[in-house]
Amino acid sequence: MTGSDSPDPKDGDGARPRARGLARPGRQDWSAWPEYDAAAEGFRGYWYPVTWSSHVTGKPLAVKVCGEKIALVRDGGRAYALHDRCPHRGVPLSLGDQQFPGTLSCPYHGWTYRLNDGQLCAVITDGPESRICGKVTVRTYPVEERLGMVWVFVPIANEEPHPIDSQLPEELVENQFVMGGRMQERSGNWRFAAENGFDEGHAKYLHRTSMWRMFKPMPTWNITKIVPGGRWIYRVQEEVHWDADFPGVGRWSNKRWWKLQPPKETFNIGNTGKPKKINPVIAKCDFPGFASLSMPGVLRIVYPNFIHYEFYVPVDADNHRYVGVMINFTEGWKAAGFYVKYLGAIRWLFHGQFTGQDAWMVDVTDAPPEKLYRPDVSLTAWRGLAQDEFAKKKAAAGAK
C-alpha cells in the first residue's frame, strides 16, 4: 500500500523550490486519520493500567498517563487517584503524606484534600477555621483494580466511565486463569508500540534471532487479511510461506537444521505451526486469527495453551508504559507449574529479550512520513478502527 501527496513547492528543509510535478513518495502525514494523528498522548475516555496493585500503598506514588500527572494512594484497602498538583503553589501531592484518614496532605503547607472527591478539607498551617476550606478542589480520577493492576480512567469531558470489564478481553472476565506479567516504562510513542504489536511483517525477520524462537521455525512471508470481529480486528493468515526465491538475489528461509520442521497446513492459532492440541477455553473462543487488536491499544496473541496480551499505555508523546501479560487458563497444581515455568524462563526469554527487540524498534521509529507496503494493511486497519471508534466516543461525550 502506498500514498502520495500533491507536490510540495519546497524541498525537505523548506528553502529551495522543488521541480514541478515531483512529489515526495509515500504518505507524508496521518491526515487520513485525524483523531489518530492527534492522539500522541493517547485516547482519553478509556481505562489504563498504570502500576501493579501491590505498588500502591499509604505512601503516595506518582504516575503519568495521557500526559496527566497523577498521585496514587491507598486508604482503607482502596486505591485513589488525584491530580498530582496542589493548587496552592503547584507542589506535587505525591510528595506528601496522609495526616488524617481518607485524606492526602501537601508537604509544603499542609493543604489537605479528601481522597474521594478532592475537596480541600483542612489547611494545617492556617488553623481549624481556615476560610479557604471548601473553596478549592483537586481533580480526582476513577480507579479500579483488575489483573493485579491499578487502572485509572482518563475522561474526555468529565463523563462517567464505562464499566472496566467491558474494555477487558472477554475471556478474562468469564474464565479462571493464572497470570504472569511485566510492566516497564519505555521510550517511543504508544502508537508505534501498538502498530508494532499488530504488524504482520516484523516478527518473521526482527525476532528470528531471539532466544524465544531459537528452536521454532518462522515463516518467511504470508498472505494475510484483516477481519473485524466485534470491537476487535483480527489478522487472518490465508497463505504461509516458509522460504522463497527472490529474483536476482537468492533464496531465503528461516528454517534451520536444529529447528522443528514447519507444517504444511495454514494455521491461525500460534505463529509457528498448526497445533496438535488447544486449551479448551481457547478453543471455545474460536478466534478467527491468532493476532487481534482493540482500543485503546490492547493486543491479544493466541497460542495453543496460553494467550499473551500487551497493553500500550500512553505516558506522554515520547514515552509509553509497556504492560505484557501471559495468561494460562488452568488452576490447581497446574497453576504452580505455570508460575515455575514463567518465573524460571518465560519472563526473561519472552517478556525480556523477545519484547526487548520490539522496544528497540519502537524507540527508533520515526513516522510519518512513511512508505507502506502490502503487509501494512494491518497498520492502516488499526488506524481506521481507532479513528472511527474514538470519533464516536468523543461525540457521545459531547467533546469538540
The other form holds:
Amino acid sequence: MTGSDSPDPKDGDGARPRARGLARPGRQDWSAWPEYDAAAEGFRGYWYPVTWSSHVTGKPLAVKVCGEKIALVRDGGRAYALHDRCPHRGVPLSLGDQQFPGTLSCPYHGWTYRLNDGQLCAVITDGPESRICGKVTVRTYPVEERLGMVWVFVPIANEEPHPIDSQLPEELVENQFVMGGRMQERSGNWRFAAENGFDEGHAKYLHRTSMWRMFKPMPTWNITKIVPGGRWIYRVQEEVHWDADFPGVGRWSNKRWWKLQPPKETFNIGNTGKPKKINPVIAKCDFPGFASLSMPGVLRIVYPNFIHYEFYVPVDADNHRYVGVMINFTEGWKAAGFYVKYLGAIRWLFHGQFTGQDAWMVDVTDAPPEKLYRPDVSLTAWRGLAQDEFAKKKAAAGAK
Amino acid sequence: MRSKERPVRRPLLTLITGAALAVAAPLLWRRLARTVNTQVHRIDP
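For the form predicted in complex with the partner chain instead of the form predicted on its own, what are the coordinates?
Full complex below, order starting with the chain above.
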C-alpha cells in the first residue's frame, strides 16, 4: 500500500495537488485535464445520437443531451430540434403538437413556433394580429440522420456545425453494412462510461463471468501501449498473459476446462486469438489495435468479422445514454443471418448482460479522488486526447 | 380411427382471427422494439 488514503484530493494549502513522485503517488484529481474535468455535462461542439429515426414522428419527443432539454419533431420527412421550453411560461414544447405544417404549438396557450428557425409565428389565443409574433424565438439545433439514428449538434457558442460525417468512424461513411443497435439511458456520468469502455484492465476481470464469454477465456493481464492514429487513440497489446503466479497468494487464470484454449500468439484484432479470415473492409482499415476511442466518446472494438461501437452520450451530469451498435460489412442473404443473430443473441448477451456489467460499474464509480495503476495509461491517454481536442475546438469557436 | 367427416368450417372466425393477427403482429413487434429500444438496419450510403 502506498500513499495516503485521505479522500481529500487537494494538499493542505488547498492549491494544486502535489506532483507525481512525492508523498502521494498517483493522480488524486483531474486538474491536469481542466476541460475534461469541467465537462460533467459533456463536450459541446459535437454531434450526438439521441434516438432512433423511427421514434421521431409528427408527435414531439423530449430528449436531453449535454444538460439541454430538446423537443424533436418530424415534419415533411425531416427531423427538427427545438429547445424544449416555451419562453412564455416555461412549459415543455414537447407536450404540444403541430397545429400548422412546419410549426410546433405550445400546449398551454398555443404559442406556435416555426420548426426551421424557432421563431414565434402565431399565438392562437391572441388572434391573427398578435403583436408578440416575430419578437420571440426558441433555440433550434442542427439535426442529421445517420445509422438509423437522429443526431443533434449542441454548439459551444453559436458556431456552425462541422459535417457530421467528419465525426463518424471513417469506415461507416462510405461502406455498405448491416447494423443492430441498442440505446439505453443509464445512470452515471458519461466520462465514467467512456473511460470504462477504453479501460485496459477491466474487461478481462469484470467480464470474465459474462455469458458472452462463457466459452472463451479472458487474459489475466496484458502489456499494452496507447498509440495515436488520426483522431483516434488505439490500445495495442504487446503481451497477453493467460495465467500468472501472484507472490504469496497463488496462481490465477480465467482458463477453464469448458472454455476454448487461448491462442499462443499476441493479436490485435478481436480478443480471441489470431483470426483465420478477416472481413475485407476491416482488413483494409488496418487498425493498429482492437480497441480505439475518439471524441466525443466513441469506442470502437474491432473483431475479425464485425465491429462493435459504443457512443457515450452525455444526458446530464449524472446520466448518460448508452448507444451500442454492432456493424457487419455484409450484404445480400447474409444480412438476414445477421439480423437473426443480433436480435436472437447479440442484443441479449453482448448489448445486454455483458454491457450491463459495465453499466453497473459506471453507476457505482466515484472518482476523483483516485489512484491509478499501470493499465490506466488507457484512461490518461483518453483524458489527454479529450483535453487537447476540446481546447482547440473551443478556441476555434471563439468561446472562453 | 380417423373420421371421414369433414371438419366444420368457420370462415368468418378464420377471417377475423387472420385480420386481427395481421393488425396486431406488426403493432406488437413495434411495441417490443420500442420497449427494448433495439433496431436493425441496412445502411447503404
